[in-house]
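Below sits a lone chain in structure tokens, taken as the form predicted alone.
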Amino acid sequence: MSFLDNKSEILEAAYSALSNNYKGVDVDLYDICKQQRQSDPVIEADFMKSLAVATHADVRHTNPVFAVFKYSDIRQVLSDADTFTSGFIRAGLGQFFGGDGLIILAMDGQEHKETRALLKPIFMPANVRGYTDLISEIAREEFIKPVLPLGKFDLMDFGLYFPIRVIYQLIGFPKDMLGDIYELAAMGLAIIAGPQLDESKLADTITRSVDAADKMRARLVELSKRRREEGDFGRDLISQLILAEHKGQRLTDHEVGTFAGSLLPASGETTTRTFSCLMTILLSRPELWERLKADRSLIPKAINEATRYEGVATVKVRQSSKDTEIRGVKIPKGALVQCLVASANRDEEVFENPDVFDIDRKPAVNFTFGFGPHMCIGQFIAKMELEAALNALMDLMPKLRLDPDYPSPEIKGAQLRGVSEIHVRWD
């Protein structure tokens, strides 16, 4: 079955709405960050609000806000989960999930350690590698081969639908439920699009987001019940959650649905944005595309460099649990600290020629997937999907190039970076 037969206007509208919600003002973000690194690397200001985008905090908060721009300072903040906590997210982004806002992003201390320990084995390379062939087959058979006769299309159709198809396969959706996955994915996008700067819109977006979260959770609970009744357990997320122990007990179907539902909304969307940035960079420099095609061992390096050079999320926020200071600037207890990871990833003290995309760059940790206790648990799956996508495109569309009949794609976004369209053609 081709994804062309199952495209969803609802999903595409939800993705567009999410992108617009976090687009903000059209500025040269990297130039602004560079100036801040050099002149004033720690400031008391709501930097993201100045760019007209919301963060994971509740817009109605009254806490002082600081912004941090240097790599070393941001590494320290993200590493020290005792001093710089994440619980404030429960009253911010968490409120759009309904219930008690129980999402792993909003957990601190022992609660976070226990939940991550529950989920971590499912997302580690040893388990994820078992899906390599399946992910590759999905990319080739369901997405690339069906469009080959067209000679041209918008590559972002593949970029949007493929990661969602994969993640719902890994969750454990049976084939007879796959027809619903794009509608469920649209619900997930509606949830993370909830945060607003305009308080007058907040009540409406909370209502719509919580409704979407409830419907998504209900489907996941239904899936958990079905899997438990059938007793056919595999490596998929639902099976592993059913079999896992949490605080000495097995999870109920409702808890399985809650845990899975808290992970889903951003799981495909972040891969979509990374794919859009990576392909824009590579196809805008055909010599790079040809080099990767000739030496596939460079693909992981290209993916890592893309996440540094154009990370999909520009900021990560924490809250100070006590009076402290960063680079001599006093940070009071309760203050929100905006870590501009987009700035850290181009810090001249860490990355040589940081404004150049260089796949031969000496490896160094970038913060696009976070750092410390809250590092993204799904990054290995995302990278595997991207590798499968690139290999499939190179094998089946060796003459892939940007379509000159359309404007060149441009990466934009003050909070979430990415490209909406990448028109390509091939022979």
Contents of the next structure:
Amino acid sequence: MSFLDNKSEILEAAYSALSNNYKGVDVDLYDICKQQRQSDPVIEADFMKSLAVATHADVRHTNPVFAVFKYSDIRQVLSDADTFTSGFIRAGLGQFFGGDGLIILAMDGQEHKETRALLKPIFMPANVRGYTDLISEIAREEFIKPVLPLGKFDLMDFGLYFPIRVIYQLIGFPKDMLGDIYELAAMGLAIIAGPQLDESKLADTITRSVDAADKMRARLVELSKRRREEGDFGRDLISQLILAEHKGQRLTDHEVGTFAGSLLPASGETTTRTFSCLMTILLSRPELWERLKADRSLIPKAINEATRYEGVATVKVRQSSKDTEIRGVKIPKGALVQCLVASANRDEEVFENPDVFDIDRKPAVNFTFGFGPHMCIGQFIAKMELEAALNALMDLMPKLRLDPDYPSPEIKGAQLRGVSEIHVRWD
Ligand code: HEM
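Condition change, the form predicted alone to the form predicted together with protoporphyrin IX containing FE (HEM):
In what comes next, the whole complex appears, and the chain from above leads the way.
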């Protein structure tokens, strides 16, 4: 019996629907971005729409749209959260959350500071390090060891289910709720897949994502209520939210449920996609895989370089709160600014030979986890999961390699990048 016997069709369908929604046209995005950096690094245009993806949750907006390609300009936009705000996300994504989702990504100013302060102790390395053994044990005992007799499988089955299993354990779901967890994860994905360029599909996806958000919240509120009644508080997120103080008061079950719910869409598929890029890059370079296997201290460098080289979300959007300018281009109040982080991560002014995957390069921050006040709060968990996954594969699957009977995996996607299948073998 392995995790492959408990696969969830609804989760896999939701993941594929999300990937399809944000894959856009099949172009060489890095080459287009390179040309933009050289000729026109700030343009007035809905660049992402030209790649056929619904970047703005509120697809019917009428705001002017700009696109920014250089590292230094994107750093400026993401750092200055007073001029370049995130509140518009609530107007868009809020409709897919049924209106009252406490979405930290969509908060600005004081509200964002307070919410972030509430979550920070839970997500910082000092706390997250306490999960190392648990995450590693889940990877080895529940996922890798049971599939060893097979000799081959699609690595993306592990890549999809493992991060979800980990995050939901950290959130505080009992292990015997695995079926429910996969269903909840599918709901989280349905919410992110809500935005559509095709308006004829929009009413349907709004209904489906609002329904998903309502159900998800109800389950989390119920879990919070139960944990509070049982008084059995642990290291999990729900327990820590119940015990935390917000504006001098304890959170209600409804607030705990909505906070936890707003984390779910951000925490699973991002790690899945990153795992898919990381493994594609490493297994396509067997000599590098062997080098990492022999010296595990290089694994964090490989993960950092993979997030730079193939970041899973290519764009971050902000809205200008006043008339301003970037690199001399006037940006009116209310404009939406698409920051092409995929372009910034390959900016030759910051990264030498940016199109080469090089774990030995001089370290510099890349923007795959964002930058500034909204920078990913879950990045230490994500990196820990990726490290645990790599170590488990290296220890337990000798001579892990791409299966020559299948086409080589290729990383694709205009807005969300990744690989859907990575067929591997081992001895
Ligand atoms: C490799 C996996 C991940 C990637 C690439 C990623 C990427 C990002 C990015 C780019 C942002 C910034 C969004 C913005 O500026 O608008 C962000 C924010 C966030 N991420 Fe992640 N993330 C990952 C994993 C996770 C995990 C595992 C969790 C939770 C356990 C998480 C929770 C969050 C939250 C709560 C925010 C919002 C922070 C804020 O608005 O202050 N992420 N993430």
